[in-house]
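Shown next as structure tokens: one chain only, the form predicted on its own.
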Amino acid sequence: MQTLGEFKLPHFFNYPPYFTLQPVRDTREKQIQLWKELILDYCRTQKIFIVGLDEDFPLFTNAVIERSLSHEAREAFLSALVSEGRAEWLDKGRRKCLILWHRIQDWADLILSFARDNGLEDGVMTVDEIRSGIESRGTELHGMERTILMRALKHLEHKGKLAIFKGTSADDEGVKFSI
């Protein structure tokens, strides 16, 4: 089985037709489903949050079979993730995509679990501590994209689970949990 680093690639990754958008609707739907799952799984395990259509993304080329996805195929697979709510275009030109291997609600749930596990039911943390502090090491929150973190925190604020407070700079934005 072929790997990218320690990531095991699925069998279809070595099947040349899967690097060409399939013309038959049923086959294309299966192809798109497989690619969506692969992109989400790879991004989750590698902690990749942004995929650029024109950038060198490891899944878009298979040197072993000398195949690369066309721009049209890349856009089709990412657009399918967007339509499912598992990704969002970051620009009007649809060149960069924010990958949501967890939906915002799921990220919010992870934040609440993190707060409970660390005894922060009424505690305060900076936003940067949540994504890069000692407490978050070894969790999915560690190293997460700030855009996603802020959206999950705002979701929790809306539900009354925490309050976001602004500091003098982005470095000292904080969160007061009230779980």
The other form holds:
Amino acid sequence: MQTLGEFKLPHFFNYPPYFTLQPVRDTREKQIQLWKELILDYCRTQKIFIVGLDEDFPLFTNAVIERSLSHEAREAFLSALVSEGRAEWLDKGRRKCLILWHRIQDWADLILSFARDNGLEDGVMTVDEIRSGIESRGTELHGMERTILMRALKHLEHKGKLAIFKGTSADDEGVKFSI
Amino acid sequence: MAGDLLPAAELTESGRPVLYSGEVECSLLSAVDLLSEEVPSFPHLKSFLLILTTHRLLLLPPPQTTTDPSRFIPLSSIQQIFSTKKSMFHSPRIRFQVSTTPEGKVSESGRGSKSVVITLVMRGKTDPDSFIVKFWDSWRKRDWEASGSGSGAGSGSGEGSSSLAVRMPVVGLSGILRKEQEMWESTDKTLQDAFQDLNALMSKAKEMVTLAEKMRLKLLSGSNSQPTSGTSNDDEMGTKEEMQDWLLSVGIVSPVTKESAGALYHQQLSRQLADFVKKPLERAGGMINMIDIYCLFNRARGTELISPDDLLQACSLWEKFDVSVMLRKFDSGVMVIQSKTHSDDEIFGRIRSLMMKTEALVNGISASDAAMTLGVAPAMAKEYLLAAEGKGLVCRDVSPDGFRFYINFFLELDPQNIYLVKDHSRYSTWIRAISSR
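Having gone through the form predicted on its own, I am curious about the other one (the form predicted in complex with its partner chain); can you provide its structure?
Let's see the whole complex now, leading with the same chain.
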């Protein structure tokens, strides 16, 4: 079985029609589903948050069978993720896509349990501490994309679980938990 | 049954008359009644299709009453054709005297001791005069005598395949000959000298027919069988393929023409075409391109070529008749002729087994690969593959290497578990094939 780094690829990754957007409806729907799962799986294991359509995303090219997805196909597969709430376009030109292998809701839950684990029910933390601090090391929060983190924090603020306070610059934004 | 007084005429499946060898249609009239004014028991046929040939008067029942048998009157039985009286108040009538057996039957041989006067009433809006002229001509020419003695040997040897013998081949030359003969009829009798050349040509034509017959029989008896005693080494024919090519040029003795069929042209053409396409269809595996048929059909007609438009019209009329072939339009717009017994499932079955071969599993197949295996034209193979794609049997791979098709196993895969390989699936077969590479 072929691998991409440490990622194990399914057999059908070497199936040339997998890289051609199929015109027949039933076939195409199945193809899109398979792509969605593969992209989410890969991004989750490789901690990839943003996929650029015109960049070298490793999944979009298979050197073994010399096939590469067309721009149209890339957009079709990512759009399918967007419509399911598992991704979001970062720009109107649809060149960059934010991949949400955890939905915002799930990220929010992860933050809450992280806060509880560290006895921060009433504590204060900066946003950057959550992303790259010692406390978050070894959790899924470590190294997470700032856009997603902010989205999850806002979600929690909305639910009254915390308050976001602004510092002098974006770097010192902080949160006060009140779980 | 009074109808039995006239002999029954044989029809093809598509409702075209089966002609004798050398018999040619001269004129068609619709809505013709036949009766005898002196013998009340004589059948009264109403609004039949009348076909005048060089040998017979054929009477085909109107399409909606196909249970009525078709009848014919041999021209040889006609003793006299009476001149017609014109009237403003009646439909034009033609009377002629026919010899019958003592029981009043019109026999196929045309001989009999008694006679009866038969009247044809032409209710259609056709011109009776030109018909009468042709009727006289055909009757006077006595073509049935010529072919009767000439075909003795030929029909004897062709007995095994009666229906084939009827369509027997006179190559394109026959058309030319016929035209010549018509002209010849109309020119002055002082040109008698010229006939001698024509007669020589005619006798050559007869030789060609005999040769054609011989070759056909040989092919029928199989390419491996011993050559018949009469043939020398020179006769040895090339490959079977050449023979097939040759057979394709075999002419239609009596092509339906605008001249002879008039308003019934497309209808009759359609029926003749339906009979004609059967053999090429069989050879092509049940489906054939319109363009191919256009070439074959016109080649067989020799002189009386038809336009592509006529062909299309003739094909579209098939829907209305009970014939064994149909016109089919693919999504891409390509039109083909397909026999009704031909099923796509059979073709898809062949494509499936073709796609499951190791080589095709690994590298896919192109339309031209498929064309070679299926024995059809590449354009047609592509149509088949696209149809198979629509059914989810195959799927496409478009790359700089070209457009290829692979067996479709997308539908077998489970998005919830992308690593799952079901046993005995196309997917597992494919994995085996690529890993053995």
